[in-house]
Each structure stands twice: as C-alpha cells, then as structure tokens.
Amino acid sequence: MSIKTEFTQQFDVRYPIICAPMFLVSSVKMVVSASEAGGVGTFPALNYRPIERYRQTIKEIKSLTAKPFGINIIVQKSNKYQYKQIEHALEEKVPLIITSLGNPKEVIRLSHEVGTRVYCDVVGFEQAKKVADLGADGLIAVGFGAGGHAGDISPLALIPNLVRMVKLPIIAAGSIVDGAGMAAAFALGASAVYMGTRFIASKEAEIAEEYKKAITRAVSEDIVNTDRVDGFPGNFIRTKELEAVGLEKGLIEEILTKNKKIKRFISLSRAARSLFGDMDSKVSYKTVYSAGHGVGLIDTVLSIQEIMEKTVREYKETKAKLP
C-alpha cells in the first residue's frame, strides 16, 4: 500500500509523510524509523553539537538506512554554525535540506550543485514567492496551529493560496496528526504532510515520559502561544513550568517592543540564548513541552511504524467515506 504524490515521486518513498524536525526531540532513532517506515525522517541540525558530533550523526543515519532523510537548518545570522552545517550536509549528500528563517539563496545554489533538494519553511505569501523565485524545490506551509514556531494563517487559506501561487510541492504543517487531517491537506492541494506532535508520542522518541503523557492528556485549549521561551512566537502545552517562564510581557517590555527594532533585538537575543547558546543552559524540553493544536486527537503512544500505517489506513477510510 502506497500513496503517489509529487513529493513521493521526488524522493521515491511510499508515504507522503514527513516526521518533522523538532528541537531537542528528533533523534537518530526517530529519523531512521520514520524513513524505514516509508516516510521521510528529519532532524534539526542544532540538535547535535559540537559540529563534529553533527557530522557523525549524519554518517550514523546513513549507516542505518539507505532511505531519504532531511536536515532542518536555520539560515539566519544568529546561527553561527549554519555554514558548517550546510557544508557537511552537502558533503554527505543529504537528500533534503529544510531551511528556516533567513535567506536560503546560497543554500539552494550549493545544494543544487550536488543534487540535494531544498524545501523552505514559509508562513506567508510574500515569503513563499521570494523563496520560490530563488529556486526552492518545495515549500513547508507552516499554518496556524502547528507545534513550535507556527504561522498565523489558517491552513485552509494558506495551502490553497500557495498551490495557486507557485508550481511547487506544498507540504502541509499544522495540527495534522491522523489520516483525516492528511485527507484534508490533500483536498487543499498539499503534496505531503508534516507531522511533529503525533511523533512525539511515539515509542522511539527519546524524551521524558512526562512529555509523552502531556501530549496524550492535553486538549487543544491547553496550547499557549508565547515568545517567552526562545524569542519567537511558538505553541506549547500550558504547564506550571511554562508559566514560570513568564507568559505575559512586563510593562517596560510592552513599551519597548512597540519599537520594531527593539522588538527584533529582544527576540534575537532570546533566540541566541535558547537556540544557539550552551546546551545545558536552555529551558529543558523535559519541563517545557512544544506541541500543536492537534494534541486533543492523540491518546496513545505507538511506534513510528504503527503511526505511519494507522495514518495511511485512516486516510484511505476517510477518502472512501467522503460524499
């Protein structure tokens, strides 16, 4: 059983399902399991530091699977590791690079020289047009309701508009945790789905059991959007630990952030500390849990293989029931 889309044809995989790259969650085991199960496993480059460990991780994944996988790289000045991350990914001929933030022009140029495809995270139409014109091979449409750093446009508007704007595969991201969500994404014109939150509640996820329990217990109303964790607005499960970070702006910050330059400086400062600083100094994913609005539909911890097969089965059942 397989599903044929432009995405599956590009990468020669059975299922149009990407196990999304998740900061401090995605691991070698998750990447390999997702790719071996018929989808595409991915991980954020920043999960593995120093740079020598990152390169060794790529080699380890390649030794464990011959299937396609991807790496998410932040191509913004604040990521001082980006050039080495790109260099090693291309030297190892990683099949897919997913860019976030910043300008992907140079990554696209260098990647195409070695046959690596580049998909770019986009949250709006102007950004999508820019990266498409730069030669991106596909777009990740990060809609409202996605875990982590989400956009603020509904997937119901974002995906079909992108399909109309650009002739590229569009990957739907945001609250997709099952086959019904995948069917809806395909109805809107998507070529594959980006699933993160669902895979956090997997047997292969090497995270604290409390994180998995938080996913299976939470409902959509438990998700809070805040920039207090790392400087960029993101979706997290409301917990005492998250509230301790401070979800509301103080009066001084409220006044200062009315100035766009100051607001950007504060955001980048937080990001530098959280994403690029000492790994031991970060807000721990063991106590602050990133998740999307789809948590209310997740009530079991399954293997990645089971999640893939269940999603595809539900997709086919949903399609058959449509009027």
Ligand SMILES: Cc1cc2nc3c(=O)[nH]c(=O)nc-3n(C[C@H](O)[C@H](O)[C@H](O)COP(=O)(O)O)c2cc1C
Given for the second form:
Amino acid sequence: MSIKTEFTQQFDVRYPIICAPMFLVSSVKMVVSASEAGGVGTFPALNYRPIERYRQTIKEIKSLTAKPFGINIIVQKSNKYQYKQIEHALEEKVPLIITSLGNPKEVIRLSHEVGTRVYCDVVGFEQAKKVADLGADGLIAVGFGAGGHAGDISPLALIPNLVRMVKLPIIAAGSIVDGAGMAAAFALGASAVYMGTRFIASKEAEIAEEYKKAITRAVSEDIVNTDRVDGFPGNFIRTKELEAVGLEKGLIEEILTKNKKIKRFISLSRAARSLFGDMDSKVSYKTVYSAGHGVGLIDTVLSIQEIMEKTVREYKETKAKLP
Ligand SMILES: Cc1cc2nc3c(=O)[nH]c(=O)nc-3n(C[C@H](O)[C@H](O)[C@H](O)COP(=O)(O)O)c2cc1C
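The form predicted on its own done, now the form predicted in complex with the named molecule:
Full assembly next; the chain just shown is listed first.
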C-alpha cells in the first residue's frame, strides 16, 4: 500500500506522513522508526547539544536508515548555533531541512547547492509568499490547533489559500491524528500531513509515561494557548504544572506588555531561556506538555509503524465512505 503525491515523489517515500519535529520529544529512535515505516522522520536540531553531539546524531541516523529524514532549524538571530547546524546538515547531505522563524534565504541557497530540499514553516500568507519567492521547495502550513507554536488561521482556510497562491507542495499541520484528518487535508489540496501530537503517544517516544497518559486522557478543551512557557503563544495540556506557570498576566506585566517593544523583549527573553537554556530548567517542555487540539481523538499508545499504517488504512476507508 502506498499513496502517491508530489511530496512522496520528491522524497521517494511510501506515505505522505511526516513525523513532525518536536522540541525535547523527537529522538533518533522516532526519526528512524518513522522513516523506516514509510514516512519521513524529523527532529529539531536543538534537541542535540552541544554541536558535536548533533553531528554525531546525524551520522547515527544515517547508519540506522538509508531512508530520507529531516532536520528542523530555527533560522532566527536568537539561534546562535544555526550556522553550524546548517553546515553539518549540508555536509552530511541531509535530504530535508525545515526552517522555523527568521529568514531562510541563505539556508535555501546553500541547501540547493548540495541537493538538500528546504521546507519552510508558515502561519500566514505574506510569509508564505516571501519564502516561496526565496525558492523554498515546500511549505509547512501550521494551522490553528497545532501542537507547539500553532498559527492563528484555521487549516480549512490556510491550506486551500496557500494551494492557490504558490505552486509548491503544501504540508498540512495541526490536529491531524488519523486517516480522516489526512483525507480532509488532501481534500484541501495538501501533499502530505505533518503529525506531531499523535506520535507523542507512540511506543518509541522516549518521554515520561505521564506525558503519554496526558495525551491519551486529554480532550480538546484541555488545550490551553499561552505564551507563559516560552514567550511565544503555544498549545499545552492543562495540568497542575502548567497552572503553576501562572496563566494569568499580573497587573504590572499587563501594563508593560501594552508597549510593543517591552512585550517583544519579555517574549524573547522567555524564549531564549526556554530554547537555549538548560534543558532541565524548571519550566520546560519536559514539565509542561505541549499538544494540539487533536488529543481528544488519541486513546492508545501505538508503535510509529502502527500509527502510520492505521492512518493510511483509515484514509482509504474515509475516502471510500465520502458521500
Ligand atoms: C511537544 C512539541 C514540541 C514541538 N517543537 C517544535 C519545534 O521544536 N520546532 C517546530 O518547528 N515545531 C515544533 N512543534 C510543532 C510540530 O512540529 C508540528 O507543527 C505540530 O505538532 C503539528 O500539530 P499536531 O501536534 O496537532 O499534530 C512542536 C510540537 C509539539 C507538540
């Protein structure tokens, strides 16, 4: 069984399913399992520090699978490791780089010299047009309801508008956890799905059992959107630990954040602390659990291969049942 789309043809893979990069969740085991199962495994470069360990990780993945995989790199100034992360990824001829934030111009230029494809995360149309003009090979449409830093636009509007705007493969991200979600994404014109939350509840995820339980127990209403964890609005499961972060703004912060510059400063300092600070610091993606609105549809922990095959099976069933 396989599904042919522009994405699967670009990467020569069986399934148009990307196991999305997840800070402090994605691991070598998850990447290799996803790619071996017929999809594409990915990880955020920041999960492996220092830089020597990151390079070693790329080599390790290559020794465990010959299938394509991808690395997510933050190309914004705040990521002072970005140049080394790009350099090593390109020296190792990683098939796919996924950029978040910032300007991907340089990484696109350098990647194309060695045959690496660059997909860019987008949450809006201006940004999509800009990265398409810079030569991106595909766009990740991060819609409302996604795990991590979700966008504000409903996938129902985001995906078809992007499909009309640019002639590139559009990858649908946000609340896709099963074959019905995949069918919906394809109906809107997507070329692949980018699933994060579903793969957290996988046997291969090397995270606290509590996190997996929180995913299988939570319903969509348990997802809270807050910027209190790392400075950027993100989706998290409401837990005691999340409430302890203080979901309400204090009066002083309320006043200060009315000023755009101060607000940006507060956001960036929180983000820098969370992303580039000590990985075991008090509030991190290890103590509070990020997830998308799709949690309500996940009730079992399965292997990555089972998740991929179930999704593809359900997709075919859904398609056959459509009125
Ligand atoms: C725990 C967690 C960590 C994430 N970390 C990152 C990250 O480091 N970089 C990134 O581009 N996206 C990150 N994301 C977003 C995912 O790559 C993806 O866009 C999202 O999970 C898709 O929505 P879904 O979770 O509803 O499937 C993260 C998501 C989660 C749930």
